[in-house]
Each structure stands twice: as C-alpha cells, then as structure tokens.
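As a starting point, one isolated chain is supplied in structure tokens, in the form predicted on its own.
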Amino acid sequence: MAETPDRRTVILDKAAGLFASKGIAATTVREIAEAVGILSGSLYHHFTSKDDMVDAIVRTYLDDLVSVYTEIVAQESDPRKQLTALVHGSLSVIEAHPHATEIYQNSGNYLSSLVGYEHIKINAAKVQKTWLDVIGNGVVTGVFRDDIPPRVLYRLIRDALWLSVRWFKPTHQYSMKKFADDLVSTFLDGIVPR
C-alpha cells in the first residue's frame, strides 16, 4: 500500500503541536494517534517510532533554516543587510515551523540522543556558524560594534528571534515583517530616541 504525503503531514502537524506543549517524552504515540484520529499501531505504517516523527519535524525546520540562510549569505554582502535579511529570514521559518521551534529550543536533550542526531547537529551548527561569519564580518568591517563578543551577540539575538515563538502572535495591526524590522532595529539602533 503506497503512503499518502496528506496523512503523514496530519501526523507530523498533530505530533509537532503535542510535543511543543506536553513535550516528548510525555507525549504518548497513543496520543498521537488519537489526536489523528487514527489506531496508534497504523502510525508505524508512516513511521518507524516516535523518535522517528521528531527527527522528521526538527531536521525539515533545520533544513529550510539552512537553505533561507544559505540563500541569503549568497545574495547579499553587507554586514547589516545580511543581519537584517537572516532575521526576516529566521522569522519566516519560525512562522512555518512554530511547533518545531519550540521542540528544537525546549528538547535538546532529547534530541541529541536520537539516533539521526548528527543531521541536526550538523545543520544547527551550519546555522550558528552562518550567524557568526555575518557578525564576526560586521565587526571586522566596523558596522558593528568591537566590544561585544560575535558569540554574545549572537545568542542575545538568536533568542530573542526563536524565543518569541512562545509570545509572539502576529496581527493585522503588527505583522511578522514590523516585529522583524523593530528587532532588528532594536539591536543595530537601540532603543534611545534618535
């Protein structure tokens, strides 16, 4: 019986949601299935075990992270401009992947003993690396400020982008694109009234 892309899309979408909230550990393949509206032995048709469902939903979110990032390494050369567009970027995944940002950001434990793993260690270094080379390029080329480590910089900036997943809710009135620009406003301007 050929698998139908539909179901194991339902199934990847209803686990992304139970492991974000409940975690993975606590997140049953019962409930899983339930949640589908499927019996929980007809998931092992689509895959192989429940850490099979977490890595296929972290490793498509790390992939297109890696793809939107290698994307506009290769378009843009400008320190701050590349700074902008990762952001715009970054939020753009996040707001494809919410649930896997979440999981990714709350389960690295967990992650790192699953068996693919160094899937996702290799992309979550590409990313980290990605982030560095464009603020390590700022300073060198005095866009950005010396006195603050790249490393700093970019944790304080890669968790406000990843960790807004948990509050942050766009509106018709303040949209995905104005939170990513008053990000990125924030850390290149500041917050003091020019």
Given for the second form:
There are 2 protein chains.
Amino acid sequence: MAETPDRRTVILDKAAGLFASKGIAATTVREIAEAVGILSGSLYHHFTSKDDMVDAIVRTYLDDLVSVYTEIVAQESDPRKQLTALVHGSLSVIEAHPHATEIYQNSGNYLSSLVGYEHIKINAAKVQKTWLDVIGNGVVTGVFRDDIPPRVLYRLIRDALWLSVRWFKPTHQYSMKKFADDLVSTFLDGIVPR
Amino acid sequence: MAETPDRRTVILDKAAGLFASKGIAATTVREIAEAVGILSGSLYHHFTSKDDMVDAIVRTYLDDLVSVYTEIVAQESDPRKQLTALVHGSLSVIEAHPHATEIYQNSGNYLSSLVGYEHIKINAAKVQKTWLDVIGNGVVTGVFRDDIPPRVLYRLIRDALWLSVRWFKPTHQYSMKKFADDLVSTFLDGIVPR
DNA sequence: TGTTACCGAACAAGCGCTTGCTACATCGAG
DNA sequence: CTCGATGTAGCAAGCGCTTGTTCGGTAACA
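Next, give the form predicted in complex with the DNA, keeping in mind that what was shown is the form predicted on its own.
Full assembly next; the chain just shown is listed first.
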C-alpha cells in the first residue's frame, strides 16, 4: 500500500477535475500546477505535455470500461440480462472515473486532435460493438422489438446513460443502483404503464 | 427577400459552424474571418467581441426553441400528445439550428462564463419547466408510470433527444419524422415488444 | 460629404513549454 | 558508519508564439 499517493496520480486527479469542469482547452497548466501546489514548469518532470495528461486520464478510463464490458458479455448470454449488466457496469465505471467520463463525453473534438487518438478510437469501437451485438442479438431472438434500427436504440440508450454523469448524484433516498434499475426499466418497458 | 444575405448573418453562420465542429475556445477569430473572406479586425465592425457572436447564436436559438415549446403547450392538453409534440418540435428546431444546438449541448461550461448568461439561464429554465410540467401532468393523470421520478424521465429523454444532433442525419429511407416517431415510441412503449 | 465596410498593422496578455539550477533522498563502495 | 555519486522533484525565469482586440487610414457609395 502506498502511504503517500503517487505524485503523478495526484496531478492526474486535479487535472481531470479541472478538465471536466472547465473544459480541456480552457484549463491552463498553471491552474493545474497551482491545484497541486507546485509551479507549472514542474509538471513537465512527470508529463511530457498537457496532452500527455489528457491521454493518460482517458486511456485509464477507457481501458477500465472495455475490461468491464468484456467480462459482462463473457459471463452472461441472455440479451436482456446483458443489457441490464451493461447499464449497471457503465454506471459503476462512471462512479470510479466521474471526471474522465465527463471529459470523454464533453470534449470529443479536443480528443480527436490528440496524437494517441488511435487507441481511443479502437476502444470506442469496441464499446460500440458490444452494445450493437447485445441489442442485435436481442432483436434476432425476439426479446427486443425489431421495428427500430438497433443503431438508433443504441444511441438513445448510450446518450441517456452516459450523460447522466452531468446531472445524477446518488443520495440516500435514490442510490446509483436504483437509478440504474429505473433507466433499464424505462428503456425496456417504456413510460406508459403496462 | 434580401438579395445579398446580411453580412452579420453570414458571419454568424460561419462562426456557428466552426464553434460546433471545433469548440468555441478552439476556434480563433482569424479562422472565422478567413471563412467569411475578411481580416480578423474587420469582424469587430459587426460585433464587439467573440463572445458577442456566441451570445447572438445561442440567443436566437433559445428564443426560437422557447416559442416553439410555448405554442405546443398552448395548443395541446393531453400529456401523451404534448410529449410527442415536444419531441417533434425539438427536432424541427435542431433542423433549423443544427450548429447552435451542438454548441449549446457541447459547450455548456463555456456558455456559463458568458456575460449574457442570465438570458440563457432563464430560457433554459423555461424549457426544463415545460418538460417537467408535461411529464408531471402525465404521471398525475395516470398515463405515465409513477414509480420513476419525473426529473429522471425528463433527463433521460432530454439527453437522448438533444444528443441526436451529434449523430443523426436524415436520409431518404429514414427521415427525421420517422426518427422522431421511433424516439417517442421507444420511450412510451419500451424496447420489449408488448 | 458622410457613412459603411474593410484593410493593415500593431498591441498587451496569456499560452505551453524549456532551461539552468538547487535541495534532498537513496545507496553502494571504502 | 561515512561519503561521494546518482536520481528525483521542484523553483525561477523567460522564450516563442498565439490570442482577442484596437485603431488610423481608405476606397466605394449614397
């Protein structure tokens, strides 16, 4: 166990918080340094550039997400249960990396200009494929409706799910798990009472 | 009919396109000027600042949105039909102001630092209240389920609806109207066949 | 002759990043 | 145990560049 958390980790934490709340371009390296308690030049002992920090944040986040998704599709085969697990799994990743999630959802156009963008694109494609496979499988087996294109269903769920990081904060009365159940139920059963 | 479209309008159009695709902070006034075919300094004959352009773009957009919503709730009383009309109305506003929509959805943290932010906040509150009233009314009258908080339902629909500006482009086979119907149907009836 | 639209050139501020240097901890050789 | 060598972390200063913005001049037009 590290008694003192790694300096590099602290910097990434502070940077992620700033990137998430102000945007990447609007956050200066001087602000990041001040949040950590050092001067801006000293940041470059730990990272080669500002974009290097961004890359490290997003990379960790996406790797975690992909590994969670991989395990879900390996352990479950029923599309309905898979979809439920994907929602719960995604929200647990949001809880683990709230700042990174927000950065990834908000700053897509900045990320696409990064040097390490290939790695991001590959993982993003994996994530999308997972959802499309699960939904497509559900349509084929008849547990999901077939009159709406799977890619449309995916996008609706995807956006509603991931943008919750912008507004949803769990409370005693309304936990993250309850929210996940409600989200799943809304999409599976609809708003109109059955 | 204006034979030559207003210079100011042309500038706002080009600026909105750049803001939407690259982000506001990442777009320079020199880029905007070059897109119009003038020098950066000449922009300041038409606008007092870069933020002034942003404000004009978002202001027009939100005013249009609020007026569309106002007419909908005035002409329709059934919550289910109101919700359907809100979705269709929103998507027509997206078609009319695609760039402004994207700016508003993506650059919230930049907008919140604007001087004219009060006007934005007021209209944003009006929009939210419209949705919450419609959903809340549906819950009270029993046409919408009551086991999920209305503000959660609102957010799920809102995010799925407005983020479609990022990915949905109507085609011959799949029109905007069809997409609107599918989105309404997904939320009202759910993904599982009834 | 005034007004409108724009040019051309510049300005101050702020940006990411680099550099030369110091203080301190660690550690193997004597 | 001691002591020089080495690596780590940070400071202080500033460089080159880009940014939004300003301003005097000018050409076309009414």
